[in-house]
Structures are given as structure tokens and as C-alpha cells.
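Let's start with one chain on its own, the form predicted alone, as C-alpha cells.
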Amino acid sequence: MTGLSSFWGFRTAKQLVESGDFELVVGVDSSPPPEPLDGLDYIRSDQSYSSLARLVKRTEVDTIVHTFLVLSSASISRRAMHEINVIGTMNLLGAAGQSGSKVKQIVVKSSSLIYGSSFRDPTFFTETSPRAFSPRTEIERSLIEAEAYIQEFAEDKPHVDLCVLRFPNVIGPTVEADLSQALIRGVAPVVLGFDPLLQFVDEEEVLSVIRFVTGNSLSGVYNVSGDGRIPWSSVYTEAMARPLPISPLMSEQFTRLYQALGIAKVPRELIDLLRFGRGIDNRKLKNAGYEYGQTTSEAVRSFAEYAASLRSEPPSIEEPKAII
């Protein structure tokens, strides 16, 4: 398990330990897990996993779950992002593919960010749909590069079940995701003049999918999302969040201001999404036997009830005046 101290790393490791399906669960990270867990071994490693080759040989692990891909540029430098997403993935694959490795399965938690967002997009991206434009942000470029190495590994090592899961926006009461956290704070970044159709998946559904994949040894790329899309305005209205306006012409200035004031994190990669939205086709995972617990609307409704319960009325945040 990579990124053990991260939100997804620890939650996933805990789930796998509690399943009882594994003799040993080993988590690697530069810092220890947030709490001790019986049945989980922690091994210190740098974020590029330069020592992973020795660990894979010594422990003879047969399954690697890679949840530690950075999916938001809000609080990380470009250099650190590249080291984690690209160099870390390269080292992980190198360790898994070395002579004498016992690895038979690799599961990677990725993102639908890899498709981008534009006015030329299809209604729903399939797993093989190309992007309409070249990536505009560093995080998209890093994900594309990481997945290119993953695809190359899959072609070179066909005996390893390598599964890439592309998730959309994740919402839930505890998930560390930019849109989810903004809604909990009672605000919703809105690009003026746009109301995109979005997809969401509940944080518990993410764990359910990872558990399904590790138990069924799936290979290939899979989009993961509940059925349907929903207007962004419906999401923040249900959550009783106040719209936080962003000018499409001066988005960088607005997002820097909001982050500096501690109101909301709106990294650059979210701006296009909040203009054009995105839809991903989830049929491939359904055909593999997975049954979704919630549609997009149901996931939003459950989360909105929680977010709205945190306040009796919309927060009184003064909307900033237009910057001229």
C-alpha cells in the first residue's frame, strides 16, 4: 500500500486488513499512519519509493495498491507533484517488474482529470476516448505521463493483473477533496456564466470499488462513477452553500485570493471543470460485475444532507466585488 499516511492510503489499508483476505498488509510512506492498526506493518520510504525494490523482494508481496497519486495542485509544488506522480510510479513499476518479483496484481487509483474538460468533449468519455486538447495543467500532464508508464508495464508484463481506476469528483464528510471541503465550509466556487454537468462518487464507494477489484483481479482501465450527471448549481443549492464567483477572464487572480483568505482551494485544474463539466462512461466496470451503491444524484443527496446539517442557513460570506 503506497501513501499509507494519506487519506486514501490508510483507509484502503484498513479495509484490506479488516477483510482478512491477506496474510500481510504492508504500508509505505515517509511518515507513519495516523493511528496504529493491528495487522498492518509500516515501512518508512521516501515519496519517490526509491527503496521499494528491496521491500518487494524481502516481503514477497503479490499485490500492490497504489493510491498515492496527487490529484490536486492546491497545496503542493510542481516538483513534488512530479516526484510523487511520475518518479514514484516509475519506481513502483520497476520494483514490481524486477527479476524474482512475486507481484501478480497492481491496482492504481487514478482520476478522470486525465480526460480534461472542454467544449469539444463527448457527453461521456469511454476508457479509450482521446482528449480534445493537449493538457493545460501540470497535474494533468503528470497523470498522463504516469499512466503512459503504467500502460507500457501492462504490455511488457501481461502476467500481472494491472488495473487503473479513474474516479471523478469524490464527496463525503471526511474526504480531503477540494470541492467536497469547499461545500462543507459552506461555499461553492462558480465560474460566472457557467453551470456544468458533473459526476460524483461517494467516498465509501471508492473503497468498495478498490475492494472489488483486488478481490477479482481485474486488468485494464476502468471509469468509476455513479450513473448520471447533475448541474453544479443543484449540488451547492442542496448543500446550502453560497456561490463563490470566479471571473472566467481572471480566474487565477480570484482563486489565489480565495486560497490566501482561507475561503476555498480552487486549483487551476478545477477551472475548466467548473466551466465545461465532464462525464465518464461507467459501463465497463458494470460489465465486469460491479454494482454501484449510488447514482451521482444519490451520492450528492446523501452528502448534501450532511453538509446542510452543519448550518441552519447559508453562511454570510460577502461576495467579492469585481476586480477591474
Second form
Amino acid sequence: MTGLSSFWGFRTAKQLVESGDFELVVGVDSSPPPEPLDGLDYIRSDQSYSSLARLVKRTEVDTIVHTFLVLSSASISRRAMHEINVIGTMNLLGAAGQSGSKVKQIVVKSSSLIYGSSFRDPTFFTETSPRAFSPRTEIERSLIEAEAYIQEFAEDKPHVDLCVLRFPNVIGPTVEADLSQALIRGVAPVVLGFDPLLQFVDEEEVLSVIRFVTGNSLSGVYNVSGDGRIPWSSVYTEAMARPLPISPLMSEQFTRLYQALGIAKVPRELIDLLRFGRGIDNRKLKNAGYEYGQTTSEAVRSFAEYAASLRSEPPSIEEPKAII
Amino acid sequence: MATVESSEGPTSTANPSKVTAGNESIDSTSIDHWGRSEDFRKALRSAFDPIYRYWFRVEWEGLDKIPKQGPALLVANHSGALPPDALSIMQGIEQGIGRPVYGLADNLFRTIPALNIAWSRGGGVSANPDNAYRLLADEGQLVLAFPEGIRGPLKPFSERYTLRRFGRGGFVETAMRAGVPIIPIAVVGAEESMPVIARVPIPKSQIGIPYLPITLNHVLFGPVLGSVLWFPAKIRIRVLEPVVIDAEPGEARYSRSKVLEESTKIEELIKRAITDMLRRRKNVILG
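Having seen the form predicted alone, could you give me the form predicted together with the partner chain?
Now the complete complex, all chains and molecules, led by this one.
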């Protein structure tokens, strides 16, 4: 497990430990997990996993679950993002591929962000669809670089099952994802004159997909998303969130202004998404045998209910966690 | 080819009274994953109906050749600076047959604020081969395409009813791959609804249109009204015999010469129909 102390790392590790299918679950991170867990070993490493090689050798792990790719530029520096996504993945693969390694499967949690978002896109990206334009944001570039290493590794080590999962926007009560958090706060960024169709998965579904592929010797790239797409306006209306208008022209300047004024943080990679939306074709994973628990609109509905209920309660005295 | 998608069939006009679980007010139930909203289409149809019926007095020939079920790629000529043909064809089929029509259009629509929403809810889909394939092969829909693209509506009035190049035959290739019939459709009258009398080149155009069309409507009604007010030309739409191309579906690549040959054949069919329809037409307004 990489990024043990992160949201996904810890939740996934917990799930794997509880499943009882694994003899030993080892988690690496630069800080200890939020709570100790029976059957889970924590090993300290730096952010770019340079010490992983020794660990892989010593523990003879056969499965690596890499959930620590950074998928939002909202609260991380370019450098740190590069270090984690690109160098981290490179070191991880290096460790997994060294001679004497027992690694049989690597599962990587990636994002549909890798397809970008533009007016030229197909309505549904398949796993092999190319991007319409070269990436303009750092986060997309780093994901592409990371996945390129993964692709290379898959070619060099065909005996290792390399499974890349590309998720759309994740929503849920606890996940630290931009749109999810925005809906919980009740402020939804909206590019005026656009109402993109989006896909969502619930945080529980993410875990269940990771669980499905781990130990299932699935390899290749898989898009993950519940059926259907939903207009952003329906999502924030249902969640009773207030739209935060972004001008269709000079959108970036607008979002920077909002950020400077402390109103909201809208990372750059979200602007195009809020304009053109994105759809990914989820049929490959279905054909591999996975049954989705929820469609996009079911996921949105239950989450929106939760998000709306948070705000219909009387305002709490406790100070807001952070200004958006 | 059977429908692959199971749980999310495209919303169709067949079940307008779709029962939703619970009593949620979410309006997305009527919006399918392409962005088409049957509710919006209904509103659009009732708004366009008087224009369709009394202004253009649209008349169909061979509407029964459009299949009641199963996929088909409808291919038509495209004209008039603000082309009324797409709206008219969609209107006629949706009212007459009760099947949704997805209109493939240049993705430049997606960049225009507000219009992009109306376009998408109104059944517009980016003219992308993957989109067309999925609609046809996997979802069994009716798809309307104008192979002339934007060049059709932008051509000067002096060249009316001469067809622009049918792209590179991409529509034929998609139909072959999906294994669906192509139904050629000839439209007469749209040319005269908004004739282009001059074209102002847009240097280094960023918006995908090489010219700004100046129409007779602009001259008579001014720049604003003239951009939306059509002349009441009589529109006739003739549906030709479906063309089934003899090719194995699902191939990764088809012979370029075969594709071009079929494309030219369909172009010829439409041209011949237009010539015939023009010969029978006595008057632009009265038909």
C-alpha cells in the first residue's frame, strides 16, 4: 500500500486487512496512519518512495496497491505533485521490477483527468482514445508521465499484472475531492453558459473496485464510472449548493480572483471540465465482470441528500474548517 | 448488433412517462447520457411546430422509409445560412415516427456559451466517429448527418443545390463498421430560406467558420432580425431508398476506394433527387 496515511491509502489498507485474504499488509508513507490497525504494518518512507526497493525485497510482497497519485492541484505545489506522481511512481515501479522481486500484481488508482476535457472530445472516452489536445495543466502532465512509466513497465514485465483504474470525479461524505468538497460546502463553481455532463462514483464504489481487481489478476487500463452522465446543474441544485459564477471568458483570471479573495479555490484543471464535461466508457470493466453498485445519478442522489442535509441543519458554532 | 449497455438504455420517446424511483425532483431523468432531453425536445418541437407547419409548410415524401426500430444513418444535404433542414428533419421524424433523432454537428457548437446547452439538450451530438458508432451499433438509434458539414450552409446562393464535397466519406465508414443502412435524404427549399449573397472572410478564424455569411435576409430585415428570420420557402423532404453497403461490420479499417465509391454513390443519389424535385417545383414560396 502506498500513501498509507492518505485518505485512499488508509481506507484501502483497512479494507484489504479486513478481507482476510492477505497474509500481510504493509503500508508506506511519510507519516503514520491515522489509527493503528491490527494486521497492518506501517513503514516510514519519503514521499517519492526511494526506499521502497529494500522493502519489496525484504517483505516479499506480491501485490502493490498504489492509491497515492495526486489528482488535484488545489492544495499542493507543482514540485510536490511531480515528486509524488512521477518520481514516486517511477521509484515504485523500479522497486517492483528489481531482480528478486516477488511482485505479481500492481494496482494503480489513476483518474479520467488524463483524458483532458475539450470541445473536440468524443462523448465517451474509451481506454485507448487519444486526447484531443496536449495537456495544459501540470496535474494532467504528471499523470500522463506517470502512466507512461506504467505502460513501459507493463511492456517490460509482462508477467506482472498491471492494472490501472481511471476514476471520474469521486463524491462522498469524507473524500477530499474538489467537487465533492465544494458541494458539501454548498458553493458550486459554474462556468456561465455551460452545463457539462459529468460522471461520478461514490467513494465506497472506488474501494469496491480496488477490492475487485486486487488479487483478481486483472491487467490493463480500466475506466471506472457508474452508468449515465448527469448535468452539473442537476448535481448542485439537488445538493442545494449555491452556484459560484465563473465568466466564460477569462475564466482563469476569475478563479484566481476568487482564490485571492478567499471565496473559493477552483483548480485550473476543473475549469475545462466545468465547460465541456467528460464521459468515459465503462464497459470494459463491466465485461471483466465488475457489477457497479450505483449509476452516476444514484451516486449523486444519495450524496446530494447528504450534502444538503448538512446545510439545512442550524449553523454550527464551530469554525469552518477552511475557507473553501 | 445487440445493445451492449444494459441498465442505461437511452431515454426514448417510447416511454415518456418514465417512472422514477421515489419522488425526486431531479430533472436529469429526462436527460440521457448524450445530453439529449426529451422534455426539452418536446418544448422545442412545440415552439418550432408553427414554423414547420405554416411557414415552411414542410412536406415529406417517403417518411415510411425511416425504420420504426433499429439503427440507421440518415444523410442529407445541408443549406441556408441558418440551416432549417436539421430542425425540420428531426421534427418530422420525431412527430411522425415517434423516435428520437440524434443530430451530428460540428463540435464548434460546444464552445458557444448557452447555445451549447440548447444544442446538446436538443439532440445534438459532436460529429465524432466514435459517437456515431456507439449511437448506431450499440444503442440502435437514428443518427442524422450532413456530410457537407459547415461548407453546405456557407456556400453562396449562386451555387445553390450543388453539393459540397461529402467530407472524406467518414459517414460511410461509420455505417459500414456499425453495419447499419444509410438512408439518403434530399431537401429542397432550405437554400432559399436564407440565401447567402456575400461572404466576409474572417482572417485567422478561431471559431471554425472561415466566412461570415451575409444573407438577403440581413439586407431586408437588418443584422439582428435578418440572422434569424427565414423566408417562407416551401420545404420538401424526400427520403430515398435505404442503402445497405456490402461490407463486414466491425473491421478496424475499410478500403479507402470502397469508402469513396459508396460516398460518391450516395452523393449522386441525393443530387439526382434534388434535380428531380427542382424540376417539379413551380414556385419557391408555393412549392
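Since the model is a prediction, treat every value here as computed from it, not as a measurement. Numbering follows the first chain given and starts at 1. Under this definition, the rigid core comprises the largest set of C-alpha atoms superposing within 1.5 Å between the forms.
Q: C-alpha of Pro248: shift of 2 angstroms or more between these two forms, rigid core aligned?
A: Indeed, Pro248 is displaced by 2 Å or more.
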